[in-house]
Amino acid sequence: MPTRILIPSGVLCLGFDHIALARGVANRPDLIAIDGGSTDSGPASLGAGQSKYARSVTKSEWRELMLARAEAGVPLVIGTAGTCGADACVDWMYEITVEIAAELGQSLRIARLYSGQPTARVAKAMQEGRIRRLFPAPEISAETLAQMTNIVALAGAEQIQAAINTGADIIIAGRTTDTAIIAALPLLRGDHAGGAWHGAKVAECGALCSTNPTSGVIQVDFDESGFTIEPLAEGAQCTPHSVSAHMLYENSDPFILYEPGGHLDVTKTRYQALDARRVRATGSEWVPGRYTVKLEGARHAGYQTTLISVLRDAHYVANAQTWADKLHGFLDALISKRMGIASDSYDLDFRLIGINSALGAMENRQGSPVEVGVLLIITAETQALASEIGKLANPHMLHYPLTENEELPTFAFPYSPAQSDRGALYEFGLNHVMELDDPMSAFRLEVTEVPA
């Protein structure tokens, strides 16, 4: 009997077609599974430990899900949850649940699987040569661990089926993998191995995969020689073409994929377009190997204050980069002289919008904006000092003349005040691997009974 898992969307806060998640629940699912967040959006959620989400549309939306597992009488299970995976992220989402639970009066028994990890068990692994490098990756020792504030890792399909096994209504997890929380139950009853990862990864963002990418809904039939894929909102459809692209999702090798424990390689794997709107996938291969888990740290880095202006005048526009490296120059002069800081001590970054705000000095494109605006990024070791050196880049933001012997120009600012206090910048400061003889020794498991 295949293993049905039932995906409403790519991510939680992402949305979801409600007629097609009902048709879906309608179908006798085993199993709701959504990923909660990833590192697209940088290491301030890690950094911070906060979901870059509303939790008004997270409290919507999971709200929704909680229903649909009630109707289904299946296991709800989200993965990274709040945005990326951290501990108090996960008694976020928690807090979240018990609050709706109380709102429907549904009784439930909840599992939190934390990802995180103390600086000590990252340390001692790396003394007895269980760190390994990813690339890119920094150098990391004993001082660099101590300064992150969060630092978690991606769980696999074993500690969601720990999860599973303790019969928990819903499933709150840390940071994992997007492929395990998919995987995890058709691996646990037996299905093949090389389907299941392979079906998981074209799934883990919804129906990207689908000629209705916003429409969220899919659902996937596990058994013992592959998977079937189908999109369930009206006019959605799969394709060979579709389903196997998505290998080269966020992927840089679009035949193999590691996950904890081995990789996925779907060098042999057949797509066969059952009808308009399912394929099915078969040949793939799962290849065990050793058991390690991705670590990902961020680190506070500094604070920042940032300042737009808006160039107009045509011949500024057209020499933008000309005036913001004469600025620049400038600006160190004047913060040396009038502030008596170092260089050192600060960064300023302009970016011109409209030219090269996006990639700054590796745009290798030119087009002809009517107007460029300028973003000054200030960082400095806090932000009384980020802040300051806004203030005094303000007028030169405004005014700076292009040569000494022209009228002074005027700018234009966006809004008032035109600065910005961003408060504390976070960079990411692993990208590495730690080698486990237990999959669980690196994560915690609580089960809470939670009365109607």
Second form
Amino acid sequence: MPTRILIPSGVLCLGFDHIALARGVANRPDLIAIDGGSTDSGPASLGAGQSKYARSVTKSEWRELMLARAEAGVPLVIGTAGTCGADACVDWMYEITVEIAAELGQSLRIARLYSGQPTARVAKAMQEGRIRRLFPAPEISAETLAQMTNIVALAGAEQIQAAINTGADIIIAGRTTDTAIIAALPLLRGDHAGGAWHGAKVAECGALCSTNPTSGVIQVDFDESGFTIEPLAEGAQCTPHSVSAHMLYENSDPFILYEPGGHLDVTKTRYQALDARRVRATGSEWVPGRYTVKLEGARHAGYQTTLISVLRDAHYVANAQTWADKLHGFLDALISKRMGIASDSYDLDFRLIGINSALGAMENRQGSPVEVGVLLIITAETQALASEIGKLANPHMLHYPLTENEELPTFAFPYSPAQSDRGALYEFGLNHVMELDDPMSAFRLEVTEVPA
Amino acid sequence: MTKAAEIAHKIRSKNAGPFWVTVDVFCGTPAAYTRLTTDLTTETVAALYHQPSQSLKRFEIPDLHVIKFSFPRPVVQGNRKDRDMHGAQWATLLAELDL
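Please move on to the form predicted together with the partner chain, as the form predicted on its own is already shown.
Below is the whole assembly, all chains and molecules, this chain first.
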């Protein structure tokens, strides 16, 4: 059965074209799907179980989508709610939804899909040989699993289908694959499987697959042999090139995409321009495989304090690396002398902004910058210790001389106090998949009736 | 000397998940594609990113005039020693490569 999915944008909080959204609703979609996050911005969101986006923006955009849902009379699905899809983020999104529902006087059935994995479940799966490494994967053990503050599994189409089958008006899903929220309904209705996953992959970043990437709104029609994609903003176009090129994006292999229960292969896909704005794709293949879900986990990796000192004096700019190296040695000695702690209980990392701070050892260009920003990143086991080292480093980041017999230099501190406590540092600790006999065995569905 | 960016239409890089970086070279024309597939050897690109050649995945997509390189991140995204959270500045090394 042909299925029409409306995708308002690549991620909630990125904004969308309001007129295009209204056009999408008028086109009578079968479901509205939007992504709520990914690992794009790093491990902090998953580590802390918090959204990286502002609550105000989340609420304001979600309200618009809830109004669009009410008008269309179809389910609204958000995947990877609250950036990382941890259970706490699903609850955060649920709280916002209930708040808006009360303000709008909407009565709703809300399904929450939880993707959080208790350490014990993953440890048991490891004992049973159901955890497989992807490449490259960090070593894991029961001990390292216990260090994770959050572990999530990426839900696929099956778990979203289970949520759809509850008859929910709104589905707030924890971590899912970016594609699953779009592919679930077409697959449920028997549309072409290769087309469902491929169309979902192309549309998951919203209008990024079109000539007007910031306009957001995309509509995909799925059917028995493929999909047709159309951007809804005025003047935006999808071309065979823009659509086929999207498989390259944030994907290490441009032809293959792994999902729970198999993989998509677009090697033989044919792309056809239906007109100036619509593209049809056929021939994408879905290759069934073992039912595995990818795991993501983040663990505490200490606490950080940072300082920035700006060198403008030409002599110091020319010798910035030497200055930082000497200062590093000086601070190590001072920390040992004054604080009496071993050098392996903290880390000092100097980044020379203007020299090689983005690329480090890979940098192969040299220039003559006007000034150099010296960013000192201190990592230690506790915030108190990192902060104490920051205070110890402070006067030397300001005054450390290149030579002994010169007048004390004073560099530029951009603010006072010069040191900033960054809080906890998190690291990704899993690049593994977990095999499941029953797709729902690692996920939990909760359905709530919210009266107006 | 000509830089790769002067021949290609666009060169971009981005993480492909926290453990990989991928670099896409959009050549733009068949002529640029022919030239760049020849000049951007696996060894040259691997050396640029301090990778062993066997770690570098190379894809040539003639229909799109695209060459794509993917390799494991030497530092996992967001780890203490990471310098570019999104891996998007890595493209500059390839863009500035003298051919």
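The term rigid core refers to the most C-alpha atoms you can superpose between the two forms while keeping them within 1.5 Å. Numbering follows the first chain given and starts at 1. It should be emphasised that the depicted structure is a prediction, and the values quoted were computed from it without experimental measurement.
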Handout entry: Is_shifted residue 420 between the two forms (CA, 2 Å cut-off, rigid core)
Key = no
